[in-house]
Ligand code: HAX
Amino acid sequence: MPLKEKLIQKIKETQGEIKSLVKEYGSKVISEATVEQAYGGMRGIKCMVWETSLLDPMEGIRFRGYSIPEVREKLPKVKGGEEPLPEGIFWLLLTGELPTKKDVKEITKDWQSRSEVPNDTWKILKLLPRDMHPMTQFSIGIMSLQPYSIFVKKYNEGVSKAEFWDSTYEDVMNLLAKLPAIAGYIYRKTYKDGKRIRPKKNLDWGANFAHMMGIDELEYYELMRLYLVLHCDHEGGNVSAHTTHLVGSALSDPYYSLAAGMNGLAGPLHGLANQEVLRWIQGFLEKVGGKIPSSEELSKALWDTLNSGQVIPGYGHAVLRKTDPRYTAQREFALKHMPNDDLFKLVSLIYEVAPDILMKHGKAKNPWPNVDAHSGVLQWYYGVKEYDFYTVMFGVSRAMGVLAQLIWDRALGLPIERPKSITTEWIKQNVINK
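Present the coordinates for that one chain in the form predicted in complex with the named molecule.
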């Protein structure tokens, strides 16, 4: 069954289910908020719905109920390949069901047919300075497509609210289809010869992204597919997801919403942490003369970072309380394809040393590595050493999760977001004085 038909079926089922859930249990309490949470980034307050994935502090992310090892095993792969196709995770996120090989092939074909990027976008990107951060270029690239929004057109024609999800779906599919070409070109223009590489008809979405960056190695195609699957979604409260959802709730179209989410992903405490990890490692290697350090030298460098008031990038998490399974999946890839690589050995050594130090330091609630602690070293191995670009790759992947959810936001008719804020004066009057 084509993706859109399957989605229509799922939307009908879910709308009915939620209607009766809210009618029967609407007044049940699922969470409360403390003064500490109001000042502490709203950690742990359960107050929004995100259908595509759910994060367990100990087990890690589940996409529509499937863990990372399960999606790696169960999602369709290319012939002879071992890593799942990103098209498959998108199908799963959107419909809640595992796709067949045929379903996945149809998405590849559909995205290929929508992948032509308008000339204006190329012109705009070409004008941007080479030293502009690739995430800024990426965000501008996404915004340059906004005039093509079908959602805006249909909204202005006056379509009913019940139909909003349909034009959102069309925008999302058009946008996802074009992101690898835009990101690939940003890579070429910022670091290489500036020439655009055309996509190939026989390649899937992930492999085509690698190809358009100028890397045509089968092993790197596999890494790209894995990377795009692992980074796609991490429930709703993280900055990129929540921002996309929040901006979308004002009925801003998918282009505005995604660009906003990507601007959040560009923060060093969020997606930019993957480049920060490599920057930290390179700075450290320079200090020790480029050789593989001893654990004592590493220990000292980590303490120096902490004592100077900086964070150890790639470690800690707002929700997770153990090693991120996305880290583990990337480690497994490295153990298989590059066990003797020096940088991988150093990343492994950091994994041995840093958690103990963070525990002794006593601040971070989670001393274990997150997804960003490992992604850079894999890219470096295959020659993608321009670490400022890593977050763009993260963004191409994250777009699948946040945009799948945006379609569901519209399908469920979720209203404009508007939580209540309070002042410190209000807290004093209502908490202390009561």
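What we label the rigid core is the largest C-alpha set whose atoms superpose within 1.5 Å from one form to the other. Only a predicted model underlies this, so the values are computations on that prediction, with no experimental measurement involved. Residue numbers count along the first chain shown, from 1. First, how it differs from the form predicted alone.
- With the core held fixed, residue 129 shows a CA shift below 2 Å between these two forms.
- In this overlay on the rigid core, residue 287 has a C-alpha that sits 2 Å or more away from its partner position between these two forms.
- Core-superposed comparison between these two forms: CA of residue 157 displaced by less than 2 Å.
Okay, that one was the form predicted in complex with the named molecule. Can I see the form predicted alone too?
This part shows the chain on its own.
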């Protein structure tokens, strides 16, 4: 069954289910907010519906109920490949069902048919300064496609609210189809010879992204597929996801919504973390003369870092309380393809030493590594050494999750998001002095 027909079926089923849930359990309390949460970024307050994934503190992210090991095992792969195809994770995010190989091939074909980027976008990107940050270029590239929004056209024609999801779906498919080409050109323009590489019809979405960056190695194709799957979604509370959802709740089209989310992803506390980890690891390796340190030397360096008031980059997570399964998946890839790489050896040694130190230090709620502790090292090994581009790659991946959810936002008729804010004076009067 084609993706859109499957989605229509799922929308009808889910609409009925939610209507029943709200009718029967609408008054049930699912969360309470504390003063600490109000000042602490609303962390942990359950007040948002996000269908595509759920983050468990002990198991990590689950995509529609499937863990990362299950996704790597069950999603379709290219012939002879071992990593899942991103087209498969998109099908899963959107429908909640595992796709067949035929389903995945149809998405690849569909995205290829929509992948032609308008000349206006190429002209705009070409005019941008070469030293402009790649994430700024990426956001501008997304926004340059906004005049082609089908959702805006249908909305202006007065289409029924019940049909908002349909034109959103068309925008999302068009946008996802074009993102690898835009990102690939930004990489070539900023760091290489500036020549745009056209996609190949025989390559899947992830492999074509690598190809358009100028990297035609089968191993890197596999890494790109893994990278795009692992970073695609992380429930709705993170900045890029929440921002896309928030802007979309005002019925802004997918181009406005995704660009806003990508601007959030560009922040140092979100999408820039992987490059900061790599920079820290390389700086440490340089300090010890380029050799892999002993456990004792590393232990001293980590204690020095913590005692100086700094954190160990790549360790800790707002929700997770175990090793991030995304880290584990990347570690398994590295053990197979690059076991003798010095940076990987250092990452492995930090994994052996850091958790115990962090537990003794006592301030970290989670002493285990997250996804960012590993991803930059993998990219560096395959020649992608331009730190500032890593977040663009992250953005191409994250677009799948946030845009799949945006379709569901429209299908379920979720309203504009508008929480109630309070002041410090209100807290003093109603909490402290009550």
